[in-house]
Structures are given as structure tokens and as C-alpha cells.
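Next up: just one chain, as C-alpha cells, the form predicted alone.
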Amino acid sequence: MAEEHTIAVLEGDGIGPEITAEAVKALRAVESRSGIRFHLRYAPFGGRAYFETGASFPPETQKVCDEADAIIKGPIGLSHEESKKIPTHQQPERGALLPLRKRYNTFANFRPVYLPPELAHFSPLKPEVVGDGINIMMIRELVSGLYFGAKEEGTGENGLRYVKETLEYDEQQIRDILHVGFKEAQNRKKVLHNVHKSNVLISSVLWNTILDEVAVNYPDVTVKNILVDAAATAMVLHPRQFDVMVMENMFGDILTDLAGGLVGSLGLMPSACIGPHKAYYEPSHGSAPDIAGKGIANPYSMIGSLALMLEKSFALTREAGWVWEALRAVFREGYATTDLADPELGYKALTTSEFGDMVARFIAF
């Protein structure tokens, strides 16, 4: 009997449906070559879902996700003007994304920062800094910390408006993400950079205390501790020193976007969000409503997220390799989407659909 998997497909907003369609092309090419069957169940999610159903993460979508083996998700979010038409608590990030993370406890966010030699010239960094490429796995805790803590706003006795947001972690939440970081380091170069701010934040003091306790289980991994501000500087000046980096939620939000700058575009940044029983996969960038429907969006990060799904949810390492190799092959052949195409460097521009077609052909070959 052929291997089968059911996947929830949440196309999202803006360019989401366009780039999701290209990831589906790649998946169908994998299906054709491998004989594995992938059953896709589409469901609305995000701003478009609100206008269609009155909820950004409607019950029917929750049911589709509950029944799926994994979730592939396009970016969500609307223009400023469109967002104002949605109640604050139902706006896509608050009404869909955070509830999705909470529902499946997708605490481990993997963001590969991958710039192989054939893509190295896309980086704005000097060639001598990039060298023969960048290959970092950034691991971010995703369901705790400042973003999920208690929030309060009001007016004080002095008549001044105030806000209060709480950064909360317990030791189990910290321990869980650190185990993920150590295991990833064991599978790579056995070096783990621990990003913290213990000179100011007592949350980082606890984080580092738990790290020391967890580290005894991984004697083959070398830990290198680095303050988050120093890490930001080092990522620009000497990115090749990093292999696996682990960090709390807000640090990860900021540094992974910085990493998008290192490789030249967030369009080259896929991600995986993994929980104990379910995971979802998404590009790291936003929904770019200003270019939606123009056929110029870069689907690389969406297709790369598909490759992460094959590897991490289904243990299809060989098939994931087909996808990564196909993505690299497009650039080797001298093609790129309009955000990266540069005639002076010999790159011809492809539309979103043409890029996906070429990736699918390379997979099927």
C-alpha cells in the first residue's frame, strides 16, 4: 500500500494563494516521482477568512487542521486600510496566527538561513564575509515570552496612558526548546550558540540556568553563549561562525528577520513551526498585498517550507532533498524571480508561476 498523508492547506492573504499554488506544484511533482500520495484539504485562514466567515480562524478550518497530518500555511495580513475593517481581536495575527500556535503548541520554530555558493551573490554583505555561503539553523521558542504574556492598558492616577506587557517563561518551556536546539546541533556541527540577555533580563538568567542543566545530556555539543545585541552584530560581520542558534521568542522574531537581510531577501527564508503532535510550515515573510496578483512574488520560501514539511513531519529526507536541489537548480540555470533577477549578473526574470513550473520540472526529472 502506498504511503499517504493528509495536509491542511491554508492559502492565507495577499500573495499567499499565488505562492501556495507553486508549492502544491512541487508537491505534486514529488508525488509523481515517489508514488507517495498527498491528500490536500483547503481551508480559509487569515483576513480573507474573516471576510468570508466572520472569523480569522473559523471552526471549520480548525477541524481541517485537527484532522490533518501537517499544515502548510501561506502568509497572512492585509493592507492597513483593510485591516481597520476587522475588529482588533480578529485581525489576522491576533485572531488566526497566535491561536494556531497555541492550539498545537508549536513551540519550536526552525528557520534555515541557507545561502549556497550559487546564491551567495544575492547577499548585500561583502564577498569576503559571505565566503562560500551561509548555512545557519535558527531555532526560536514560539509560544511563550513577551508576545504571549498578560497585557494591560489604561490610564494611571496621574492621568497618563500606560501599557504593561508581561514576559513569562517557566522552566519546562525553556527546557523543551533547549532540547530541540541541542538535538539539532548534534545532527550538524555540534556547536550551539545560545542567544540571551542575562546582563539585563532575569528571564535570561533562568534561561541560562536551565541551559546548564540541559547541557549535561549533550556532552558532544559545545555551547557558545552570546548576548542578543552582540549576536546581531556578529551575524553581519561574521555570519559563518554560526551553525545552530537557539533563542527566546522576541529575540528570534528580530534576529530571523535580520537573517533575511543576510541572504538578500525574506523571500529566501522558509520556516517550520513544530509542536509535540502537529506542525505547520510557512514562509517567514508577510503577505505583500501591494504585489498580490501581479505574478512577481517569489515562491522560494513557500516551496522551501514544503521541503521542511517533507523532512520534519514525514521523515521524507530524500524527497525533501529533491525539492532543495530543484530550487538551487533554477538559480544555477540563470533564472530568478523579479525581486532577485539582475541582468548584469546573468539572471533572467521569471514570473511566480514560471518559477514554480521550473522547480516542478527539476523535481520530476
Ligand code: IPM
Second form
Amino acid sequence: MAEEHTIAVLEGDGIGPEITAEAVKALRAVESRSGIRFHLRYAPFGGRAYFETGASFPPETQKVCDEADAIIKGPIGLSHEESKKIPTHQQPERGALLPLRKRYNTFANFRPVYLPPELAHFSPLKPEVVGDGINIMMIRELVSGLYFGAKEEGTGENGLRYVKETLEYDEQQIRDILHVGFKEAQNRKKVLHNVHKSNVLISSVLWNTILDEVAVNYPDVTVKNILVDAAATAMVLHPRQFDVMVMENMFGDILTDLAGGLVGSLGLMPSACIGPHKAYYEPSHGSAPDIAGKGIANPYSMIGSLALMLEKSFALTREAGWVWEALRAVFREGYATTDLADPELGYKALTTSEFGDMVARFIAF
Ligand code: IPM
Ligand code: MG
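To complete the pair, please output the form predicted together with the ligand; the form predicted alone was given just before.
Time for the whole complex; same chain goes first.
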């Protein structure tokens, strides 16, 4: 019997549906070339889901996700004005995305920063800094830290309004993500950059203590410790010194967007969010409501997320390779998405769906 998988498809908000459609084209191409069957189950999620159903992560969607073998998810989030129409706790980030992460304990967030030679000149960095490309795997802890710690707001005795947000980790959570980092380093260049702020935060002190304990299991991996602020500078000045980086949630949120700048567009930043029993795949960027529906969104991050799904959820390494290779081929042939097609570089701009069509054609080849 042919291999079969059920995928939950959460299109999200803004450019979400249009870039998801392109990832689905790529998946259909993989299906026809490999003979593997993918059953897609669409479900509402995010701001649109709130307006349609009254919940941004509705119970029916939870069920579809529970039953799926993997989840592919477009970006969520509304414009500032639209967001204000939704109660704070139902807004798509707090009401849908964080609960999704928590529900499946997707603690390991892989964000590849991948700029192969075909794309190297899209980086705003000088050619001598980029060399023949950038290839970093950033690993971000995704279900703890400031994002999920206890919160409090009120008015103090002095009459001033205040908030408290807590950066919480227990040693198991730290250990789990560090193991992920070490294993990834073992499979790559055996160098792990540990990003921390132990000169100020005691959460980083515990983190680094656990790191020393975990490191004993990986004698072949060299650890390089770097403070998070210094890491931001070093990533811009010498990005090629990094191979695998591991960090807590909030540091990872910020530094992975910085990485999007290094490669020239957040549209080139896919991601995988892996839990013990379930994984979901999403672009690292937001829903860009200002350009939604115009056919100019870059679907690369969404198609790249699909490639990560093939690889990480189904061990379809060969099929994932087809997708990465097709993405590169589009650029090699002189085409690019609108955000990248600087006329001075001589690229022909493709609409969102033209890009997806071309990727699908290269996969099917
Ligand atoms: C990301 C995003 C999310 C985050 C937002 C949409 C809540 O920026 O995945 O990096 O902060 O984690
Ligand atoms: Mg972010």
C-alpha cells in the first residue's frame, strides 16, 4: 500500500492563504512524483477564524490538528486596527498561536538561515562577508520563558499602573532544548553557539549550568558561548562563523528576525516547530496584511516550511531535497519574487502564484 499522511492546513491571516496555496501546489507535485498520498484537512485559525467562529483556535480546528500527522500553518495576525476589534486574549497571537505551541509542546523551533550561492547577492551584506552563502540552523526554545511565564497587571499603591511578566524555565525544559541543539550540531559541523545573557539574567545562569551537564554527552561538539547582544553584532559582521545556535524563546524571536535581514527578506525564513508527539510548520514572519491579496507575497518561507515537514515529520529526505532544489532552481533561472527582484540585479519578478507554479514544475520534473 502506498504511503499516506494526513495534514492539517491552517491558512491563517493576511498573506497566509495565498502563500499556503503555493505550498500545497508544491506538495501536490511531490505527491505525483513520489506516489505518496497527502490528505489535506483545512481548518480556520487566527483572526479570520475569530470573526467567522468566535474563537481564534476553534475546538473543531483543535480536533483536526489532533487527528493530523502534521500541521502546516500560514502566518496569523491582523492590522493594528483590525486587531483592536478582538479582545486582547483572543487576538490571534495570544489566542491561537501560543495555545497551538502549548497544546503540542512544540518546544524545539528550527529556523534555518539558508542563503545558497544562487541567493547570496540578496543579502544586504558585502559580498566578501557573505562569501558563497550563509547556512545557519537557529534553534529557539518555543514554549517557555517570557512568552509563557506568569503575568500580572494592576495599579500599585502609588496609583501607577504596572505589569509583571516572568521569565520561567525549569531544568528539564532547558535540558530538552539543549539536547536538540547538541544533536543538530553533531549532525553538522560539531560547533554549537550557546546564546545567553548570564551576566544579568539568572535564567541564563541556570541555562549555562545545565549546558555544562548536557555537554558531557557530546564530547565531539565544541561549545562556543556568546552573549545575546554580542551575538546580534557578530551575526551581521561575521555570519559564516555560525553553524548551529541555540537560545531561549525571546532571544530567538529577535535574533531570527535579524537573520531574516541577513538573507535579505523574512520571506526566506521557514521554520519547524517540533514537539514530542506532534509538529507544525510555519514561516518565521508575520501575515503582512498591507500586501495581502496583491499577488506579491513571497511564498518561499511557506514552501520551505513544507520541505521541513517532509524531512522532519515523515523522514522524506529525498522529497524534501526536491523542494529545496526547485526553490533554488527558480532563482538560478533568473526569476525572483517581487520583494527580491531588484531590477538592477537583472531578475524577472514573479507573482506569488507564478513562483509556486514554477517550483511545482521543477519538483515534478
Ligand atoms: C514568530 C512570531 C511570533 C512570536 C508572533 C507572531 C507571536 O514573531 O514566530 O517569531 O513572537 O513567536
Ligand atoms: Mg518573531
